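Quick heads-up: it's one chain on its own, the form predicted alone, in structure tokens.
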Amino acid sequence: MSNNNYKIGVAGAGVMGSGIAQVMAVSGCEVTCRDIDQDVLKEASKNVDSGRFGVKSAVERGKLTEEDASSALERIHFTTDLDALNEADLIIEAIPERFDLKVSFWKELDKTAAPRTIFASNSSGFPISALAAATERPDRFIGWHWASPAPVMKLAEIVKGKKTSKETVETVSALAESAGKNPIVVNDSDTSWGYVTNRIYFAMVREASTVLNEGIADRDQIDQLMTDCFRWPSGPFGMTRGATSGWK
């Protein structure tokens, strides 16, 4: 799939949303990143440009040419206008992880977005079929779970709802692959929060917390042991800090 002229909407300009917008713009898509807070949008623009994982850093590390970085920045548009998302081919939602907020957002957007538009939630674990039920397009509703920092991590946990169409799965998987991610399609679950990655991750965090509370080792020791043994980029407590702080 060619990403030229493919229009992506990103709802939410926080750590995840701005990173997602950057990745999709670098891949060649036109991106509109929307947030309700102008200050958040200013910080997002700064992070995409010159943040730790922004395009200037990618140029310094030899991952992007200056020309490609400049072109990517020109393809991202930041706005507070919800209607600016209406003509997107795909809208990726990265708003706070609250079920009521996500349902309200999708219910409202479903009324104005183009009929062809695919909806993708970056939820960390809410059932995709339950979110899709807030819309009239469950066949074009899918989960696309990213990992932080989005410009670096290869994760593309593609979550297929009960009514998600094959075409939607194929389109989003192709976009993820063209953006340098490794799409893995998994089935939705009504009974457990977290899909695959977070179900296993939280099991790890629970056990690490038990070890900590029993006084066997402190947080830094646990993190170091796990990185030394399993070659993880970070231990369980470091992962939690990074996911919430943006890996500053």
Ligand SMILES: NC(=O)c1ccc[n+]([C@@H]2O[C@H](COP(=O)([O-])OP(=O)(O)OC[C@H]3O[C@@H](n4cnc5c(N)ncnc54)[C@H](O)[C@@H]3O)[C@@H](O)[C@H]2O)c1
Given for the second form:
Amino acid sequence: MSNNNYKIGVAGAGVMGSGIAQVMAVSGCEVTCRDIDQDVLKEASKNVDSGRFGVKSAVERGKLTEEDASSALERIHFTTDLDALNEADLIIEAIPERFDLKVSFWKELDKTAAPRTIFASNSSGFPISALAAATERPDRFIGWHWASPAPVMKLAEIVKGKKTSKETVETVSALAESAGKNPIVVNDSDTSWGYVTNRIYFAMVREASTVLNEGIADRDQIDQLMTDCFRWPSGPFGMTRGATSGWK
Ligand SMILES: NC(=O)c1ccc[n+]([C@@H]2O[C@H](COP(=O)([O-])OP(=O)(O)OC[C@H]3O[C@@H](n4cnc5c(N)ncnc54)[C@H](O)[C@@H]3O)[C@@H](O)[C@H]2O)c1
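Based on the form predicted alone presented above, generate the structure block for the form predicted together with the named molecule.
Time for the whole complex; same chain goes first.
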């Protein structure tokens, strides 16, 4: 698939949304990134340009040419206007992890977005079929779970809801692959939060917290032990700090 002229809408320009917008623009898509907060948009624009994982840093590391970096920046439009998302081919939602917020966001957008538009949620774990049920397009609704920092991490946990069509799965997987990610398609669960990655990660965090509360080791010791033992880049507590701050 050529991403040229493919229109992506990103909802939320925080830790995840700004990185997602950058990745999709670098891959050749036209990106409209919408947040409700003008200050967040300013910060996002700065991060995409010259943040730790922004395009300038990618140029310095030899990952991107200067020309590709500047055309990627030209392809991203930051806005507070919800209607600016209506003509996207695909909208990726990265608003806060609150079920009620996500449901009302998708319900509203479903009324105005073009009928062909695919909806993808970057939820960390809410059942995709439950979010899709807020819309009249459950066949064009999917989970696309990214990891932080989005420009660096390969994760594309593609979550297939009960009614997600084969075509939607194929389109989104192809798009993820062309953006340099490694799409793995998994099934949704009605009863559990976290798909595959976060169910397993939080099981580990629960156990690490039990070890901490029993006074066996402190946070830093636990992180160091897990790093030394398994060659993880970070232990359970450091991982949580990094994910919530965008690894700044
Ligand atoms: N931080 C991570 O490591 C990580 C990793 C994977 C997935 N996620 C998921 O991604 C989503 C976003 O997380 P984040 O860490 O980027 O949060 P964040 O708080 O950094 O950003 C969320 C942004 O959404 C904006 N927002 C709120 N309502 C909105 C609306 N209706 N339309 C547009 N923007 C709106 C907020 O102003 C905020 O800037 C969550 O579902 C989270 O669970 C986070």
